[in-house]
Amino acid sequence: MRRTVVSIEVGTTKVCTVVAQVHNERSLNVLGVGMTQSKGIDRGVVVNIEEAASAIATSVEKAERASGYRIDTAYVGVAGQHIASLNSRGVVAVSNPDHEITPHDVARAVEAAQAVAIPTQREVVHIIPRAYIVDGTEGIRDPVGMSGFRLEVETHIVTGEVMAIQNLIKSVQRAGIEIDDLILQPLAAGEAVLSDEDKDRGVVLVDIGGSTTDVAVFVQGGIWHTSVIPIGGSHFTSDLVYVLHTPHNTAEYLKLKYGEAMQDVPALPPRDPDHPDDPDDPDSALPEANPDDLIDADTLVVGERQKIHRALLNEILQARAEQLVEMIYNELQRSGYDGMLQSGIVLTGGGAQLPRLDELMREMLGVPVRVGRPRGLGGLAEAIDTPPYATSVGLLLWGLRHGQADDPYYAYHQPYGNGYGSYGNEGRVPIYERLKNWMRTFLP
């Protein structure tokens, strides 16, 4: 019986659930896709875990029915302005006798580097190994096997904060559904958009969703970096409204209509108070403005109606674009891998289909930069196959990657994080049990 791997990423915007089949154990046909709007969700975090739950199963039913399968588990990705990240480094002395580096030494020295300060309101998602030091020497991606007295490490440790993760977690168990696992979305997205040369020279992946932005950087091969950035494709549709008179949904229809992150189009010049309209007076008279160049749009009264430049809405639309991208590059200043990025940037989610914001980025930051689609995938892939499924489709393998319960190795193929997917079990998978999916999925 083949193996069938289900995934819900459940955003500000929308909620997506996807079921897809295993096939000869590396590649995914997708069954069927549910998607409907979200409700309860604010910036990325449940706020109301009834609506939540009820958006998350109308999801499900939706993927159930395209794909007649039952829907018991999935993977589930997590986000929101609660996500931190943070560096730590762990040291042990090698255990065996004879100075070979084991599994259970690898464990030993991603438990010690765990070992830093968390607040209690916190917890841990994900830690994830991203190199090794063997008696001083460095770059060692795989140590196990090697010979030495001295093991480091160095983790990039993901946290999030308690209650915004138990919410999560209520709400996707309310609609009927058990968690497989909960991954950080940016890792997900990842999974989906980016090879494994891009993360081994060096690319940061900005995931733009409804209401906030995900950077993850990676190089040499893993994670080194994530942060979330307040910004996301509804403010850009927040300022249309506030800027143009218009409501929400004409102004997301102008945006995904018309809108550019990069204003081309001549702007009428402003009318000159010291010269009333004239006709007798040449000095008075304003262009006329192309045709094309005007959109017709409801107004915030019923009934009326306004002519709207389209160079006003790409005025407005590219603001809030070059504010996005200053913070960007500030966040990839912080991180300081700002100088390892030969792959460049990578755009994807809802807010990469803005036209042009790539070439604008490109201009702002003098590096590469692409949109990112999901790939790798079969049957109704069509579906899913751009960039605001990118999270879903990476969840997905994840899965693919990660879960296959009758798999002998399957204790080493668990992401080390809380073990979400026995979430309030005893019998976790230990540490040491987990650690070589790491080495096999960040030091390839």
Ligand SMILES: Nc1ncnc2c1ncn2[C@@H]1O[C@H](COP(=O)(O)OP(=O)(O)OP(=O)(O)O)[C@@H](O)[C@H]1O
Contents of the next structure:
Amino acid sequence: MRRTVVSIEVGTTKVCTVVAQVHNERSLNVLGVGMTQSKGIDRGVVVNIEEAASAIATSVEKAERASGYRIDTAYVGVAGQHIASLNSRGVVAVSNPDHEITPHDVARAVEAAQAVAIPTQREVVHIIPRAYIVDGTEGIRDPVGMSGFRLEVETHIVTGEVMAIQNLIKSVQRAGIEIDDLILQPLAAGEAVLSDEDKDRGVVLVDIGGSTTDVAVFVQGGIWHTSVIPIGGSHFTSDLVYVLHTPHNTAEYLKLKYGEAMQDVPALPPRDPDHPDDPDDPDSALPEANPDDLIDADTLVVGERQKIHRALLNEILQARAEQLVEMIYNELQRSGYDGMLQSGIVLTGGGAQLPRLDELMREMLGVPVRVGRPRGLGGLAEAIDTPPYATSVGLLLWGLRHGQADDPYYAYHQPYGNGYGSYGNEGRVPIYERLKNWMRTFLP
Ligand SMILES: Nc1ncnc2c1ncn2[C@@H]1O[C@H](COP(=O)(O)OP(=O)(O)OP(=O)(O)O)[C@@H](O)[C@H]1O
Ligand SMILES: [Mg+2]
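Let's compare: the form predicted alone is above, so bring in the form predicted together with this ligand.
After this comes the whole thing, all chains and molecules, with the earlier chain placed first.
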């Protein structure tokens, strides 16, 4: 029987379950998608387990009906401001008497890297080896078989708050699903929209979701920095509610239908400069707005309508967009890699669909910016080949890469095996026998 991979993305706006079938262990065909409005999630984190579980169950049922496949396990994305990451180095002496580095040495070095103090209320989500150093020679991608005395590994460690992670796990389990693996959402999205070349040249993935924006910096082929900015698409909408005094639904509609992140519609045609400013002279009054630029909308007062000038709408959106770009810039500075990211910025998430946001960002930051569409799927892929589904697609690709029976990936979860899903499974092949393949999947 063909292997099937399922992803569940529990977002602030939507919960999305996708079922895909694996072909030749290389490609994925989408069999069905189940989408529902999110509940019980605030800024990427479960705040009400019952509500979240019911939304997850609804999206799973929809995906089951669409695909005709019964879902038992899934790859699940984790996100939120409780996520933190750090780069840590592990050092070991090569154990072999002839000083040839074995996978066992690599495993020991990675374990040494995770010996950094991790507070008790946090747990490790990922430990990703970025590069190796053998006797001081840096930038080695696969040290196995090389000779040396001293092996160092640079890792990127992602941790999250135990409670936030457990609440997500509980919600998924309460919906009747076991977790194959938990994956940091921007890492998953990166799988779907970034090429290996992007990651080698240096690239920033910016996932603009409902209420948060995830930033992930990739350099030298691996992840370097991850962080979460507490601004997302819903902030653009609430700004419109606040300034235009419209109901929330209207504001969302106006944003999706007319919104742009740059305002260069002339607010009104320019006045005749030769005309003296005389309030009593009708010719010196401001000319009328172009009717094409006026949008008819309701107000917070029932039955009362208003005309909204597109210039005003976009001015409001641009102000919020500029704030977001500034926060992204600050994040890049904190990562220590601004200016060295040749592939620039790739935008995903629903918020990335705001027209001209890429243009504004390019202008403000002076780097290449593109909107990333998830790639690499067949079957009913067109249902999910837009930016809001980058994470869902990435979770599937993660499952494709890491879900094989002899998957060495789980090795790194075992020290933290907490008994859910496939985590901490007993009786697997020893860590060092699986390590080499695992490294290959991460390091180009
Ligand atoms: N065309 C568009 N223009 C502007 N904003 C859009 C557009 N399409 C979607 N959005 C916004 O994208 C947001 C939802 O994005 P997405 O589906 O990626 O969120 P999510 O994954 O559920 O949330 P999160 O990642 O924060 O948990 C909403 O705020 C929505 O208004
Ligand atoms: Mg999202």
